[in-house]
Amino acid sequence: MTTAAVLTAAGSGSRLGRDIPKGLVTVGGTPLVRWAASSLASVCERIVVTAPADAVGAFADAVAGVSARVDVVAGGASRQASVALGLSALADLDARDAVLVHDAARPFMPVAVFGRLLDALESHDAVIPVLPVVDTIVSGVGGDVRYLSRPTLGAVQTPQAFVWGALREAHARAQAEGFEATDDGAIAQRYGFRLGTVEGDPLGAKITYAEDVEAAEQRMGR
């Protein structure tokens, strides 16, 4: 069985206050996209990186030498569109192969989580890593506020793992129906595929703001 990955990196760095794509922002002198691709290469034979159309060459340079086959393709207007384009580059996979869908904005997710995801994929079509919610959460802010039951809530992370045939079908049906979701687990679940969860990791937190980069630098002792 082949294990492959789609690594989305087509986002801008505007919220980081940078004038380069987020995936090219460096921590410890290494671009975020390379951190993420290098981790994925520990379990994946193939990786497809989706990058801004005008920065494909720069991203190819950033991941050169990673110990897996890495192809860089232009991403789409949304994350979901970028994932779909990445999946197109993996069209020759077998239906039972495994595909991880990851974000370059979560470059420091421990490899142990990858293992948990792939193990759980033996009994599910799709698996997502989840962290317990530690804050009290409400809905209806600005209107009819409702407190949600914290023990039943979790924060979803990436990478997420899928049986290739299930993910391909789910994305095709979502495109045909015009269904949009913020992650691929939601797409798989919508079309009846078995969705499981594993424990995530706080180190897989998303890098969104400049202080997130600063915190990552500090963890590295720089």
Second form
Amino acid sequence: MTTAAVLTAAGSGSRLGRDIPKGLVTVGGTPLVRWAASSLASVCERIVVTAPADAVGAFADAVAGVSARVDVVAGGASRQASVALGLSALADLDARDAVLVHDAARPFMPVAVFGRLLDALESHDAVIPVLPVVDTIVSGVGGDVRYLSRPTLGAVQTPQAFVWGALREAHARAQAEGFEATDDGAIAQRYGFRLGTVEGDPLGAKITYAEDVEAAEQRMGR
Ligand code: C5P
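Please supply the coordinates for the form predicted together with ligand C5P, as a counterpart to the form predicted on its own shown previously.
Next comes the full complex, this chain leading.
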């Protein structure tokens, strides 16, 4: 069985306030996309990176020498479109193969979480890492504010693991129907695939703002 990954890095990362794509921003001298690809390579034989269309060459340079077969493709206008383009580059996989979908914006997710996801995939079609929510959460901000029941809430991270046949079918149906979601677990669940959860890790937090890069640099310096 093959384990492959789609690593999304085609966003502009404009909230970081830098003039290069987020995946090329370095922590400890290494680009974020390379941190993420290197850790995926500990469980994946193949990785497809989605990069901004005008930076495919720079991303290919950034991941050169990672110990897996890595292809860099141009991403799309949304994260979901980028994932779909990444999946097309994996068309020759077998239906039972495993695919992780990961965001380069979460480069420090511990490899132990990858193991939990792949183990749980033995009894599910899709598995998402979830962290308990520490803040009280409301919906309807600016209008009809409602309190949500915190004990039942979770924050969803990446990577997310899928049986290839399920992910391929779910994405194709979402595309046909125009269904849009902010992650792939939601797409799999919508089309009836069995969705499981495992415990995520705070180290897999998304790097969004300049302070997140500074905090990661500081952790690295310890
Ligand atoms: O913008 P957001 O934080 O949701 O992006 C999550 C991930 O999706 C990032 O790694 C980003 O590079 C990727 N992305 C992408 N293509 C887009 C938009 C975002 O690959 N068009």
